[in-house]
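Starting off, we have a lone chain in the form predicted alone, written out as structure tokens.
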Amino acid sequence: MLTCDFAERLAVASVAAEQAQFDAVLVTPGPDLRYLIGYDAVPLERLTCLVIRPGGTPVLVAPALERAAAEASPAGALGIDIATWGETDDPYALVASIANASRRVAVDDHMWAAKVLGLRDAMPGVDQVTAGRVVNEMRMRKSPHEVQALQAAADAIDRVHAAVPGLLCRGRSEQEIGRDIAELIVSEGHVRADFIIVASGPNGASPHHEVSGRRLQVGDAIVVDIGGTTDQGYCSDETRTYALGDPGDEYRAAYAALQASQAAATKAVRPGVPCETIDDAARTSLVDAGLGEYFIHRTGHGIGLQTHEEPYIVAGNVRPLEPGMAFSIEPGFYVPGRFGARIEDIVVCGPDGAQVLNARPRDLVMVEP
């Protein structure tokens, strides 16, 4: 877990909660809890809940049998109160008594429905809203230390992609290649592989294709989208497209247009530019090349403690980019029944433009059959 100033984050969250007129912000295990206090609690049926009150001391409510784990985490060094409950106690009543809410509380965006409803029943008459306007706003702007962690993750997945051409052989299945990539993701600096897409030939037309038993054939284009989580808790995500032999003139021309699309979107990144402008820059290039109807997803998503988080680079999102925002730029085209392609890098909005974290070449990599 990345060493952070969790006390400062809690203070910022408390002020933001006050400005939003929340009586309390309630955060259960997940990325928001990790971000705020560094506690990577396992989400279980027993309630663990951080209670942040404007102007008050944060309290972590936890099962008694998990007190030692909470104290051993970065949360233990913060000096926040830890209130434990026994197996026959009502943890929702305990949270309600600590929150002491009369108007409304904010629950973290990833809270299980059972926990949301349990807290609602324990605080009748108190409105519940999502806490995104507090925690998401904080997480969206990466600190220099977080950018370093994302760079380390990008370097690690770059090393995996560097080895991918050696895995692509005629007759090998997507599943076999995927297993090898999973091992590489861990050996090259991640604690786990989060996802592996190996989409060959016509399977490349499905952006979220699951690896299958299809075996590579000469002339196949192969979309490889992979990512994992490092020991610092931050994620990688990178897509490159390969070909086993020559995929043909039509495909190579379409791929050249995709390169231009990705480059245009990256060039458009700078502070103050609306997120949708980046999407439009990517989309315009593909529309001009006659591929617009085959670009069927947004241009990008934020990344950090989760692979997908805010900001989302999509039409209709007028939020202006700010320094420290980290997100993917990943245009693609997907022709049903035939082929697909995608190029994806993680970038950080810097003061003068995009800081591109991934360094692998963006050319179509043609592998000898």
Given for the second form:
2 protein chains.
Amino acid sequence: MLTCDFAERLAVASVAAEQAQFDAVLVTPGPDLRYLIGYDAVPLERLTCLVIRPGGTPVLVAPALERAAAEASPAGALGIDIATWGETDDPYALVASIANASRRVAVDDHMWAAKVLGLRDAMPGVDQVTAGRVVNEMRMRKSPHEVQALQAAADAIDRVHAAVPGLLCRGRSEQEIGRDIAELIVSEGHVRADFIIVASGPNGASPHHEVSGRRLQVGDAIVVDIGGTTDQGYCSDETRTYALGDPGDEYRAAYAALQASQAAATKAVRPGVPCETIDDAARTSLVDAGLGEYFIHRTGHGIGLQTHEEPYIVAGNVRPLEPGMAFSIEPGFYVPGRFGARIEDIVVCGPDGAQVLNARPRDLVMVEP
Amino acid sequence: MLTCDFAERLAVASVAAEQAQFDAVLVTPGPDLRYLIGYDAVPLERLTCLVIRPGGTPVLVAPALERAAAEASPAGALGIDIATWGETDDPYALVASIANASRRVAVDDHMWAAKVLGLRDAMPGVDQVTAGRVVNEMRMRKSPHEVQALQAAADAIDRVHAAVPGLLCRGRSEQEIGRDIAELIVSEGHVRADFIIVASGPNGASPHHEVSGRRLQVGDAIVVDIGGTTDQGYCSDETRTYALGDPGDEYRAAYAALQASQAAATKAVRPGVPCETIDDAARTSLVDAGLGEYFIHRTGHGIGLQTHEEPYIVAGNVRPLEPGMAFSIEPGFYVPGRFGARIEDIVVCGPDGAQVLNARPRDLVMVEP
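Can you swap the form predicted alone for the form predicted together with a further copy of the same chain?
Below, the chain from earlier opens the complete complex, with every other chain and molecule after it.
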């Protein structure tokens, strides 16, 4: 991202904060801070807090010992003021004096409770609301630069999935396979692995299983859901399902229905279509195949500087899709004690339909045992 | 940790919550949840929340799709109730109905603001306070099992520092050195690297510098502050300062004063001594050497399931040390535009003084250029 990108985001946030009647928006280290000023500060106990005031200049409150790090970040080129505090100062009073709020302040959605309540106590009588209705509204619509960054992340995780069949063989444990995948996630273009799910056989029935000591057996289906973060801060997230040998007729038939479900949901993407309609497209397809009761989660989540962010593709979310919204489409089925499956791509809503960022084949990948 | 460790922690927390007059303690994924029930859940947008009620049985509220993962964690053996919610249910109402609070609830210090405010809105009229005064009080006093876990982490990071001199040579960049250190942190016994500071030459003057493209020059001092998390969840954190060739008489004299400061602070550790006295011991030593103005941060922080936690070794903290408290002792000096230095060990307060967990020599390590 360029300095002008951040300057524009700050300007948009300031106007949106004024429209929302926020006296100030308070943003601590995390994805919102990185989005707004490019400062990828580590969330720690010392208070760092960007104060955005409608009509005023943003001020970054930071510990004195972080000044050099803040100035070295893209924030340094933005010309925002940096107000520092020493080890025995009260940073909450400092933020309160700069925010100068009388009615309502917004706090970033991921701010730690200790800081939320510290700011509450430093600003008696001021109502706190979440900043998400300003910042999430901005973050969920990706710019062309951001779509490029998500495409780079998708390409990187595609390369990892391309290597997964070579890691699967009888007797290897999920943990061993997971360690190899962790190395591949970094070597193929991420700065870190965020999550690694290798769910074999009956473990596949737990959508958020991670890895265990279970060793692969012939006939296992293996759900591999993996993701990482690139140096630009954008996340990848892709699921493919593999099988060691033949998982059986019943499984293959269910998988074919899942593949149809994932395709139907992807096909339903276009501007103006409510998020819940995408969920419904995936779900109806599985219900028709008699698998509805086994699809126990929503169809997807937005993605960007976080693996999970708005918009959520879930029943009840009537928000219409807009160009630039990026999210996962990941139906699955989970039969307790027996097996599971999931297919997941990241897509971006384009003017005429879904731009699918992941390119690996969606067929069940059967590996010779 | 054993199931009985967690059961005891839950019992202690319940009693402490009653004494603090909390109707309930609400704990979302993060270090407090891992400490209390061993469930290392990833913090995500779906609400997972442990509800501890004085005199009642703890209840873990979790998304339905996380039930299997929760049961597979140590929490599964604890016999606590798990109440799950479906994708379109309101989990905040569910927590409110279980907490059944009328006056005051405590929320874990790291709970995300969106959840803090969601719970606030679901429990109108109920005051929110931070759970730290219950949970931090427990976490800051380490059990023998925890000290063992911290020793294992310290041994692992000692092995990494032992390899650092071999990574330093003229013309290598901080980033290149940092990448090698990241691999070593994992290969020497951590599940992940948490932070890597390689601050060479003038970059050493920024205490929280990370890595940059700057290449080592002869005469550079290099501050290397690194840490990771082990499979048991406990953190390492150790700083040593290296030099490529001779950094000069002035630097060596200042470093000798720093070494005396770090030793003086370590020697001051014993039960009953206030935290700020340890800070004062380190600071007085540097002030006497004419370096006081360059020691711009507190002397240390507690460490355990987080790299930074209570107790903080800082002026104004009159809390007396107790056996089992674990923290860093890390004075430094930072001369803007010129150089910096820091020496950091993790120590545990023992009955008669400091048990120093890190064993690497504290002398300035001069590497042949």
